[in-house]
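Here's a solo chain for you in C-alpha cells, the form predicted alone.
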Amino acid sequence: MIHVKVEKEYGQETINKLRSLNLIDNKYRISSDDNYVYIPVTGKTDHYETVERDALPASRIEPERVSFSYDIIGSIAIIKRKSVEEATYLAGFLKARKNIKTVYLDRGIEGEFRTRNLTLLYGEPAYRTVYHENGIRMNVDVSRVYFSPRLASERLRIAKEVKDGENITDMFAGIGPFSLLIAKNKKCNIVAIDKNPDAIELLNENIKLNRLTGTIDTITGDSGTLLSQYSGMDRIIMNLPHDSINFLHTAMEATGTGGIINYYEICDLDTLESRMEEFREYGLEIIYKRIVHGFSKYQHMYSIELKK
C-alpha cells in the first residue's frame, strides 16, 4: 500500500493538504512511529515523499472519510462550503466526538474584518473556546475574529527559524499565533499590529495567559499607516493571504538589509509565476516558497520566505 511519509511535525499539514485534493485512501488508518506519520494515498504524489507499507483497514467510519472540509478550534468544530441540509447530516460525524460541544456552518468570510457568518448546527450557541498549539494556550472568539488552526505547523516553523534578538513587526496579527509562539521561544522583540480591535483585545489576553521569553507590544490600527513608523525590522509577517500584496511595499520600506518577509498568499500557479517575477523585480531574494495548504482545485496557499 502506498503512504506519504511525513515528519510528524508536518503530518497534520500534510494530511489536511492530501484531504482538501482528496488523495487520502480512507479505507486505511493513517499511522505513525516514534518520528513520521504515514498517509495512506490513491496512487503517487508529486512533491511527497512515498513509501510501501502495509495499512490496517479503517476500523469505523471517521469524519475524514466522509469529504467535507472542516476546522476544529478548541472545542468548536466549523463545517465549510456545504449547504445547511449536507452541513447538518455531517455535524453528526464530528458531534460524537467527545471533545466536540459546538458545531457550526461556516456560510463565509465577511465584513471588514473578514469574520465568518456561522449557522449554529449542534450545542450551545458558544463562540469563545480556548485552543491549545505546540504549548501555546489562546482565547479564541469565532464570531469576533478570524482564526485558522491549519497554520500551526507553519507558525511552528517560522517560530523555530527566528533568532534571539530579532526585531519582528506582526503586520496582521489577529489573536496572537504566530506572535505569541515565536515569543514563548525566543528572546525577541515583537510589534504586533490589527485593525480589528477585538482581536487586539483577545491577543492582550493570550499575552497574559502565557509565559513568554520574548516581548509583544500590541497596536490597533492599519498596518498600512502604521508601518511607516518603523525602519530596520529584521522581520515582517505578512499573513494576510488575499491581499497581502498591497502590502508589500509598505514592508519593503521597514525591513532592514538582510531582513526576512515572510509573506503568504491564495492564488494559482500563475499567479504565483507573476509574483516570483515581481519579487525578484523589486530587488527581493527568494529564499524559498512552498505550499501550507490546498485553498481550492487550482489555488493552494503558497508561504514565501524573502530577503531584503
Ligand code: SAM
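Since the model is a prediction, treat every value here as computed from it, not as a measurement. In this text, the rigid core denotes the largest set of C-alpha atoms whose superposition between the two forms falls within 1.5 Å. Positions refer to the first chain, counted from 1. Compared with the form predicted in complex with ligand SAM:
- In the core-superposed comparison between the two forms, Leu284 has its Cα shifted by less than 2 Å.
- Relative to the superposed rigid core, Tyr36 undergoes a CA displacement of at least 2 Å between the two forms.
- For Met301, a C-alpha deviation below 2 angstroms is recorded between the two forms after rigid-core alignment.
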The other form holds:
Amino acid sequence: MIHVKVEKEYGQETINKLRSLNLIDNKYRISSDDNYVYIPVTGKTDHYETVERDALPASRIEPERVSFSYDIIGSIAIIKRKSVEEATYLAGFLKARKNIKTVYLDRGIEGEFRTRNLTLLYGEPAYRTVYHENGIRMNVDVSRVYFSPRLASERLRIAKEVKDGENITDMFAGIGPFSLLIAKNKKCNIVAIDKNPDAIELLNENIKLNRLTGTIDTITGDSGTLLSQYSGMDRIIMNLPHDSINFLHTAMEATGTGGIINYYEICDLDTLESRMEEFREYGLEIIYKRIVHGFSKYQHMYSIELKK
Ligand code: SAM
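Form predicted alone done; form predicted in complex with ligand SAM now:
To see the whole picture, the full complex is given below, headed by that same chain.
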C-alpha cells in the first residue's frame, strides 16, 4: 500500500492538504512511528515522499474519515461543495463537534476583496467569530473579509524568517494574520495595506487584542498605488495568489537591494516554470519555492521567496 511519509511536525498539515485533494485512501488507517506519519493514498503524488507499507483497514467510518474538505474558523465550519444537498449531508458529520456552532456552504470566493458567498447549512446564523492561530487572537467576520486557516504553518515559517529591525509591507493584509504574528514575535515596523475597509477595521481591532513587540501601521487602499510612497523595504509580503504577478513590479520598486519578496501564486506547473523564468529575467534571486496547499487537481498554491 502506498503511503505519503512526512515528519510528525507536518503530519496534520499534510493530512489536510491531501484531504483537500481527495488523495487519502479512507479504507486504510493513518499510522505513525516515533518520527513520521504515514498516510495511505490512492496513488503516487509528485510532491511528497511515498513509501510502500502494510496498511490496516479503517475499523469503521468516522466523520474524520469521510473525505471532504472544510475549514474551521473559530466556532464556524465552512464546507466547499457544488451541491447544497451534498453539503447539508456532510454538515451532519460536523454536528457532533461541540466547538462548531455554525456550518456554512462556501459557494465561491468573489470579487477583489476575495469574500466568500456563504449559505447557512446548520446552526446559529453568525458570521463573526474569534480565531486563535500560533498564539495570536483574531476577530474574523467570514462574510465581510477573506480569511483562510490553511496558511497557519506558512505564516509561522515566514514569521520565523523575519529578523528584528526589518521594515515590512504586507501588501494584501486582510485582517492581518501575517502582520500580527510577525509583530508579536519580532521588533519590526510593518505597513499593512488592504483595499477592503472591513478588513482594516478588523485588523485595527486585532492589533488591540494582541500584545505586540513590533509596530503595525494600517492603511485602507490600493497597494498598487500606495506602494509608490515606499522604498528600501526589507520585506514585502504579497498574498494575493490569483493576481500577485500584476503587482510584482510595484513591489520590486519598493524593495531595497537585498530585500525579500514573499510571493504567493496559485498556478499549475507550466505557469510556475514560466514564472521562474520571469523572476530570473527581472534579476530576482529565487531563494525557494514550495507548495503551501493543493488547490485543484493540477494547481497548487506556491510560496516563492525572491531576493532583489
Ligand atoms: N493576507 C491575508 C490573509 O492571509 O488572510 C489576506 C489575503 S487575501 C487572499 C487578499 C486580500 O487582498 C483581501 O483582503 C483583499 O481585500 C485585498 N486586496 C485585493 N486587491 C487589493 C489591492 N489592489 N490593494 C490592497 N489590497 C487588496
